[in-house]
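Shown next as structure tokens: one chain only, the form predicted on its own.
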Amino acid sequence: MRQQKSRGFWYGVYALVLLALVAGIWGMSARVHYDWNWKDVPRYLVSTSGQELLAPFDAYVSITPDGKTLSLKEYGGERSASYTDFAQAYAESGDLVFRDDLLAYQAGLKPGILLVGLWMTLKLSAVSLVFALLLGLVAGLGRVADNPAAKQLSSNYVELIRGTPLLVQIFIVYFFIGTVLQLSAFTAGVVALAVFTGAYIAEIIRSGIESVPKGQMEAARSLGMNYTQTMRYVILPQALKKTLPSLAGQFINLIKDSSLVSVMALTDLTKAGREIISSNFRPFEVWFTIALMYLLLTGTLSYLVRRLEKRLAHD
């Protein structure tokens, strides 16, 4: 009974702290006299303007009097086309349009700019994570290897990357290496994020390997297993299990660090937010929405990792 009262007391403290935070945010918003307007945010998530209908070739436009049919007659050619499934015409009868010019909007829903940016963030983070894991695993094994060259190269890589800011590395990869090798903005972003995150993963893997008792290696070698087999079947499974929380934290950092690629020609979630603010001048609503979207991403990843930890704990 006493324990239940104690838990109830601390839950009450928790609720009071949350109320104090909400009251503080409310008070700050009142002091800046900001006119909150959340009604425009949903259209940046899901747009109701529909899909764009573009001209397939250079042509003259004609629209029937009832406005339900839009026809094209190729300029200098014999091709023609007609459209009836549109909600709003952008071109007018008699207009000369060129290939890929906007003709009309088709009714329906499409992802807003924030969802487009979210998809880019997810794609960029996922691809970077795969290469970061591979690079981190190789560098982590190199850090504990007996080979002097592998050990020194891995150490230099880790110290160099961890000793310089990610933003500087993105600039170097995008503007220098990317220009020389003609890399796309997406590829340059993946390279920068993977190389940066791989250095931290290497240290996590190194610490995990060193936390496994040395007797494990000796026992496996005495059973006739070589070094590679021992690492693959004995040491690494134990090391990865021990370092899973640290790896999860690094994965979460990768998602947040991906916001820095907004300095490149990539419309990720952060850059999408800046584009919206430049047009509607509503910074607080947009940034709060973007923060919540990042929180949903990282929170989902944290939940999945906790589930994986519990599952591994029972194995």
The other form holds:
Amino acid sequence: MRQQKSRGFWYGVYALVLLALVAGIWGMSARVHYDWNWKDVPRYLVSTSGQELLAPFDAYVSITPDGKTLSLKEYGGERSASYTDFAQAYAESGDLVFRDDLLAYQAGLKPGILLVGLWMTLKLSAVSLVFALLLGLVAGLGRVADNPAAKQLSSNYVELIRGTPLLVQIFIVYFFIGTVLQLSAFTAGVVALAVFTGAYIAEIIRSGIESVPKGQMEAARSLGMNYTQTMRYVILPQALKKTLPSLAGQFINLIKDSSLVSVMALTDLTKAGREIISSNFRPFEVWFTIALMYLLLTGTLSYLVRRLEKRLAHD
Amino acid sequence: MTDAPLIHATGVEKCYPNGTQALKGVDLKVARGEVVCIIGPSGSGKSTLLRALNAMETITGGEVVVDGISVHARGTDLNKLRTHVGMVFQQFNLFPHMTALENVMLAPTRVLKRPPEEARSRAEKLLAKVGLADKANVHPGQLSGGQQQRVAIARALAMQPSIMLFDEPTSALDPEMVGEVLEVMKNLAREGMTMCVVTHEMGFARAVANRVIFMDAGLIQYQNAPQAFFDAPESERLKLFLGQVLK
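After the form predicted on its own, can we look at the form predicted together with the partner chain?
In what comes next, the whole complex appears, and the chain from above leads the way.
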């Protein structure tokens, strides 16, 4: 009973601390006279403006008084055109527009720049993850191999990658390797992230393999299984199961690290945020939103991994 | 051909990199169908000798010939050799992520490339033979030590070996489970399996072995038929050892 009471008390303390934090942030922003404006944020997620309607040739614009029909009459020519399938006109009656000028926004929703950025972040992380796993598996097996070449090479790889900052590696991949091999920004991003994460996965897999009792290798070899068969059917299944939590942590790191590729010409979630801020000067709302979106991504992932762990623990 | 020993080790030496000499020139012959028990104090080299027979341990001198194959020669296909030599370990070493049945089936399907159905029916027969037909779909974690060791024996037998090596198979077991494992081994001996058993079970050695070997300090000190070995040992060291063990 007493314990119940004190637990309730500490939950109260927890709520108070959270409240104090929120009040602190609010107070600080009030001190710099920042007026919050969250109303702008949704349209960066889902843009209601829809597709852009562009002028096909140089022309004069005329819009009917009810605003429903927009007609074009070619400047210095005979062509004309009229549109009714738009939601909001951008040009005004009497305007002279040139080819590819914006006339109006068509009806319909399209993903805003933040969702486009989120999709890029997801794509980048997923593709990098696949290659990082392959690279990590190869290097991890190299670390525990008897072959001196495999051992040395994978050891050097891990040391080199873990000893240099990711940002520097991204610059090297983008500006040096990317230039030499003519890599696109996306490919360069995948290479940098996969090579970086692969080194950490290699260490996780090495420790997983080493955590499998030596007797497992001996038993399998005594049955006439060769090294590859033993690794594939006996050691790796056990090692991967043991390292699943660490691997999940590394995947989450990969998603977060992917924000560093925003230094390249690649509009991921972070870069999308920087682009928005440079046009609307609202860094507070945008960065908070972006943090929340990353949290959503990583939170979903760790939830999925926890479920997978539970399923594996059963058998 | 029947005269040629199945195992013929001559002058086997094992020196560890740290300088410890585990084996100092051991000669051992085991005939087909013979059951040999090796006893001795810990650190006497008996496990090292056993493990040298299927090259789980490298040697630094001498030669081991098993079934006409020089085990430690360059170019010997160890994987192929080991399919003829089953081994049972003190710590069972079952694969914990597989069921008992899958443990027994793994090597026949992957190494001998047996069709899964054939391997499965053979594995079921072997589990029945060690008295565990009802545990086929259970993971090792849910089996007692004695049951695990019996699965391990079935797993080794699945490769249809001509020799079985046992490395202290009952040393990690609770006393009440020793009997069930020894029973399986006795049946195996009765069927004519060639067996080398490193053990502390003197009762088993006396009842089942054709020959008992006493090892100490990296050498075979004494060997004889069990009757003479236990009742009238001609070695002072063995007397001392038996005195301590059988106390």
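Think of the rigid core as the biggest set of C-alphas that the two forms share within 1.5 Å after superposition. For clarity, every value in this text was computed on a predicted model and none was experimentally measured. Numbering follows the first chain given and starts at 1.
Trainee: Establish whether a shift of 2 Å or more occurs at the C-alpha of Thr179 between these two forms, with the two forms superposed on the rigid core.
Mentor: Result for Thr179: no, shift under 2 Å.
Trainee: Once the two forms are fit on the core, has Lys39 moved its CA by at least 2 Å between these two forms?
Mentor: No: Lys39 shifts by under 2 Å between these two forms.
Trainee: After the core is overlaid between these two forms, has the C-alpha of Met264 moved by 2 angstroms or more?
Mentor: Result for Met264: no, shift under 2 Å.
Trainee: How many Å does the Cα of Tyr105 travel between these two forms when the structures are matched on their rigid core?
Mentor: C-alpha shift for Tyr105: 2.7 Å.
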